[in-house]
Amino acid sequence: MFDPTRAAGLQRLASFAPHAGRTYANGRNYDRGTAPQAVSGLSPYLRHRLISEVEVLRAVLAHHSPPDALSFVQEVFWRGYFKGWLQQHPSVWTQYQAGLLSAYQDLPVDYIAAVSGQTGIACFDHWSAQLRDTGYLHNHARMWFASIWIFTLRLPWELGADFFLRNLVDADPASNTLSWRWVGGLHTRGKHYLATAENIARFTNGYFDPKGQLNENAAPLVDQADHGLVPLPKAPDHAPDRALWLITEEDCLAPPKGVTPAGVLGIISPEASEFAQNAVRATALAAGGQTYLGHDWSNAIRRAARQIGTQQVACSYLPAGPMAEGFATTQRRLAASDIAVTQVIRPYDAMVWPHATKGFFKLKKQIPGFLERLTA
């Protein structure tokens, strides 16, 4: 469904821009299974950074004024909403880590029979297929087999975020396990997603009616934890002269303005989509640079530092997740070695991470402020 290279992210860029006002706020909650949908399919895009979210604000504003497009608009600011929540909130990726061993440990009789789509509720079983052969849900879809899974399955929800994480070509960590707690009334105490036939028979013109199958009367689960709120790390918006640059899944453009690397890197690992092995060795190869794929990052990293002759690597910054945790080894062993690593973080995250402390709403009222800065 998806060809992992900018130029492609860009042309479906220009393709969705014209439609990004009213036809997308207007069919965007529709799921019309192989018709053609309302949504942008941006997000593989967006995920890996082959596009930035500037990039495609600034398309879409060359179309419609700000209101016009605030459906849209918004959903690309809840992006960096949950990534900048995330990495304020470090517990919940540690607390939910520790809640998916423990369910893997006991595991639910129903999750084989959820995660093979033979569960015996068709609109769920056909996502469950859906998501497994192609990568990819509506987001709408995202939301009501999330709601099934929890309240109607009664399945840990760390189980069903950690289905969508190895399956989407664009499961986000910060997104993924956000969007689960949401739907389950943890990211916002007592207030959670339920799933109704009413709803998916509507939103599928009718193609679904899962009535009387659904638990539409469910408490929101509870989390007794208190996450508290830890700063944002202090990360330079530019890289030292002469540096390696390293090309990740996370982030897939090229560097930030001012920053010309003396060699490029694409780091790989083997558990990454299809669609993020492909992006990262399409951005490296594209720039002159290497490959790797493997968990040895910090020996590839030390064998291309020495042959450009520097000591300084340099990559844009790694946000809580999979990704960072297995850097941090990575770089404790190269500065084991004297090879100073820095992570250049993005302007638009420097601008967007310090307002998701709280609610989206708090961010929210920025976004005129963001769209003046970025348009200007």
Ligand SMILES: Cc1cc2nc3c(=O)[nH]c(=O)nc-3n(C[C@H](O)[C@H](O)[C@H](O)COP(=O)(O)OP(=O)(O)OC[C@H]3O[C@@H](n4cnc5c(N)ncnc54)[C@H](O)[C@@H]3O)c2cc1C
Second form
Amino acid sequence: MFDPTRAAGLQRLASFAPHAGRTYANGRNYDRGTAPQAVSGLSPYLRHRLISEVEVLRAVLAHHSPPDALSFVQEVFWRGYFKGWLQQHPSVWTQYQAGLLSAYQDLPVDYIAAVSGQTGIACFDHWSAQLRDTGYLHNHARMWFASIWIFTLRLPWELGADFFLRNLVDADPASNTLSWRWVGGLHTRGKHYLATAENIARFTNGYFDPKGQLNENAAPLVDQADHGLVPLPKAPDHAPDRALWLITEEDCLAPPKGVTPAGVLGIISPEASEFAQNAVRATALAAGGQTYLGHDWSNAIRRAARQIGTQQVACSYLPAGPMAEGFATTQRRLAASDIAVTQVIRPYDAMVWPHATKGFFKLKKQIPGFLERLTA
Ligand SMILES: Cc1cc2nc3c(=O)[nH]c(=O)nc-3n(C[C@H](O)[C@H](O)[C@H](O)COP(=O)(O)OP(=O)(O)OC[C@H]3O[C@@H](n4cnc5c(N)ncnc54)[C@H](O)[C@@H]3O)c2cc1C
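Other form of same protein, the form predicted together with the ligand, not the form predicted on its own:
All chains and molecules follow, beginning with the one already shown.
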């Protein structure tokens, strides 16, 4: 379904942009199965930054006024909101990892039926198979699926989030973890999302109708932990000249303006999706660089830096998640051999993340100002 190249992302954006106004707003909640959808399908490209939020917003606003495109524009900002929020509440990620580990140690009996699509709830089983087969689910299907997982099947949300993270082509630690928590009622405390048979029947145009099969009256999940806010890192917006630039699954875009690297290297973790691995490979190849697959990238980086005669390495800022965790060891090892790594923050992230401290509403109020800055 998705070709992991920037060219494919730009092509998808060009065909979608004219439909990002009313057509999107009126149709975005419908999951039409194999029929053409109103949604963009841009998430794998945005997730791995084969294309940027700025490019997407500008392309859409070239066709529509901000009020007409508001529904779509807001969705794009949800992505940055979740990224900024998780960055400032890192204990949510560590608590999720711990919860996942204990859930796997005490695997509930219904888990296998859920991930193999054999629960007997036809819509759920269909989405389970669709996720495994295609790596993509419509947003509404993700909401219904997560809700049924948590409230009808009574499975730990962490296992469901992990099932998504291992199978989604746009698998994103922030959007995924926080969306699962949002459905469960943990992100906006006490407010959960309950899937109903009537809503599923309506927005699948009657294709599914799980009447009588869902728990439509469950109470929200409760989290006793207090996830305090950790200030954002003071990441620079530039890097030393002639550094080695790293392409990662977090960011396949060209270096930001003002950063002029002497060479590039793609670094890939074996856990990254096939789409992400191929996106990094294609990007590095196009920039004349090589790629290295592994968990500790320090030797490959040292070698590539030596080849171009530099002790400086730079990459786009690695947001909270497995890549940032894994890279921390590499960065320490490089520091021990006097190789400095600069993680450069993109201007878009520097603009959006500081507003992702509470609920989305706070950030939403900034959108008109953001758009003025981006289209000036
Ligand atoms: C339980 C659950 C898990 C999710 N896991 C992920 C994930 O791992 N990775 C991921 O990218 N999205 C995730 N989402 C958000 C959303 O479902 C997808 O971004 C969206 O369905 C992607 O399809 P699209 O590009 O056609 O979206 P469109 O409707 O065309 O939206 C355009 C873009 O806006 C962003 N966006 C849209 N909806 C959301 C949203 N609710 N939250 C954050 N960003 C959004 C995406 O970047 C998307 O590409 C999850 C949602 C839920 C309910």
